[in-house]
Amino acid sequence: MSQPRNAVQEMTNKVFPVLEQCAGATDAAGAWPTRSIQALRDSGLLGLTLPKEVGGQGAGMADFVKVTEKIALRCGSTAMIYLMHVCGAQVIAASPSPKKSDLMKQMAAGKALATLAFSESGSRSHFWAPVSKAARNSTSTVLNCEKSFVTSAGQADYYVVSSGAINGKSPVHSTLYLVEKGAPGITYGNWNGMGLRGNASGPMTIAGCHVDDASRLTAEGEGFKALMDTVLPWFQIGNAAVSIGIADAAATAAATHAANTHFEHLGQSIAESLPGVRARLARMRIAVDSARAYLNQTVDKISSGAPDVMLFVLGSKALAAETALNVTDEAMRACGGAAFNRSLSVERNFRDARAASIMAPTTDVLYDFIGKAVTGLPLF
């Protein structure tokens, strides 16, 4: 179900001016985008995909993709924070936890920011296979996890944490838990990324953290199912939207630069003078629009339950990530020194675009999955 377009537009209109003002400073300082996140809280967008009965907007994937792409067009760091929040919110909404109604109301009201805590150094980009193990005592479950990359680490209010299932027999036997900010036993590391510098994607240590049964977000050992059914589709399409937004920002900035920057001795703009630059601009625009069309087709297939939907879910992130790499590279070349000395947003877009291809599941892993799928081999 989608919100009326004017309702979503009204929410985004409250956020975009703040993102445009803050994105450059957020990147330069590598600082958490406090004003941008507050704007998201105030706008109602944290509850965009949550049910209306808890105060959310009841929007579906199509609106989520549009909003996320437009956020990324302005600030990649804020877009990644938003993507992880929505993924965490969807897991909570789908969970059997008796806490979920109150949590969803908090998120819909902008009072709570969620995120995912999956990646571990022991399983690297195989985020679906935590090597940490939960233990059980007489009153609670005890978590001991070393998470390597957690977006919004130390900033989010709620963390959806994966851990190997108690007495689990294989790496895919996992359980998801809800851990609150400030819970005993949690410490956060620092983040100093090449790109997406404001998203606080640092390590998180969970040592001897006791969680009650109401904080279990899946049945014991059913974490992998939640990852495949809920996290994977929402994360894949959202991550693709982030990459497309970043690529579109670079393509737009390059076109504007080429049209408005002149060779004074020739009396012509760069665009008028250099057919090679015009060709680059054309390639960028075609690539961005093609990736967006593929993503929109993927959303349609998810909505209709198409039999080949998994191929498109896997392909959406792979295509968008590689598109962002290529487009931002073209934009750097088209803008030359103006991009290299950081006088344009293109250099920031170039660095932000590097993340998606190496973010789990990486492009190489996705290509392997797609290759298995088209040849009839099991993915796992």
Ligand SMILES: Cc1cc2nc3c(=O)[nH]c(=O)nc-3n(C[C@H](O)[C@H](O)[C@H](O)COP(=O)(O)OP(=O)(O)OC[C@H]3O[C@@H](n4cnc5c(N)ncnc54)[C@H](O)[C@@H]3O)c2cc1C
Second form
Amino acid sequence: MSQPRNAVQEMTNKVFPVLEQCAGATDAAGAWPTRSIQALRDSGLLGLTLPKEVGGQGAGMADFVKVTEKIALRCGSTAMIYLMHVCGAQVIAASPSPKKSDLMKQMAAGKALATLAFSESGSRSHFWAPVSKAARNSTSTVLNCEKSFVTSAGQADYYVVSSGAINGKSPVHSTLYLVEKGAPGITYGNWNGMGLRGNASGPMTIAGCHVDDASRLTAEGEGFKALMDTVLPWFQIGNAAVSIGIADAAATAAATHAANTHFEHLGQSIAESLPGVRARLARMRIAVDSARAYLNQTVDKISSGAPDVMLFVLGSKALAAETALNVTDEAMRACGGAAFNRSLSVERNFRDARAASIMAPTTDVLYDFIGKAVTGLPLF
Ligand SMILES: Cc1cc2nc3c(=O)[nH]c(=O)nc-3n(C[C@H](O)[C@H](O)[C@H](O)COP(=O)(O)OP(=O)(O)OC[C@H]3O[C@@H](n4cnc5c(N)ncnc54)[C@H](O)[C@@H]3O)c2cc1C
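Now show the form predicted in complex with the named molecule, given that the preceding structure was the form predicted on its own.
All chains and molecules follow, beginning with the one already shown.
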């Protein structure tokens, strides 16, 4: 993998040792990764993709993908928190809100962590169709939403919240709002996930929460456009990078285990002794590198505005999520009981990898979209 630019590399060099130290304990305790997130805040990486004028790094998707993959290689939970932050930051940066300049400065300075609160209990993984409805009084908009999963719930400083538009005529008439941590009417539920256990991806209830006009992040009813134009590409490629990082961690750990663990009675390592394990390791390596190549091609297509870019944007998350499921399963088998009894990080990778395929748009939905696209049908 090529290295990110030098300034970014300096930032990551400060963060990676902390992630390596904390990832296992974060998972075991199912606890918010306080030290890892503080390291991210201190490093400047929260402003990676924000403009230099607000103190950000002005980096594009290529650097974002590299950094996110390398975070996921070390800690899946932290990588998903980072991905959600960057998606939230991109929505805020693209918004017409008069608050955005100050907010971007806060994020670049590490003082503000953002996230997305889209999925609702009513429309489940169909995040593009919130069932909640915003209402209007004389001075503000009132939000009432049951959000089913929100990464960094109760921990993030800012929430990009979707809601059915005021007087919206269809489920895709939505509006995006900025809601601050601690705003009246917000409560957070618990998170006890199978994987990504440090994520705090619990439910969030927003009941009678008043937001001013400056907190509207899209024009009324234009939320769907922001979801498609901004959130979809950043989330898809970032989620793919998380899956590839997790899969690479498992492939690398399995190869290290096979090379350094011995059958004493044969005088050989597992790798020397077992061609079947060598073949598994080969399949894993090819799968990880192929998914990465597809993702890099997607990023190139986004920057060049290639006509078939949407197919690749949809495909990159689906391919990476499937790859992560397959590779972490192969890694569990290659490492045998050593992985099963949790003496290796492979079983954490196996559990963490399972989230991507059910995070919206889920892999099933992506296959349906891609099937529609290649047969000339409209996606919605
Ligand atoms: C770790 C984690 C973190 C998350 N973080 C966030 C967050 O920060 N913000 C946020 O908004 N959401 C977040 N989510 C929610 C996520 O994006 C999905 O909305 C959620 O996982 C869907 O779960 P569900 O039980 O509602 O799925 P359901 O919608 O009930 O889906 C059940 C099954 O049906 C399939 N299915 C659904 N629709 C179709 C279709 N049209 N065609 C074919 N198959 C279909 C799905 O693929 C799935 O296999 C997170 C989820 C997880 C697991």
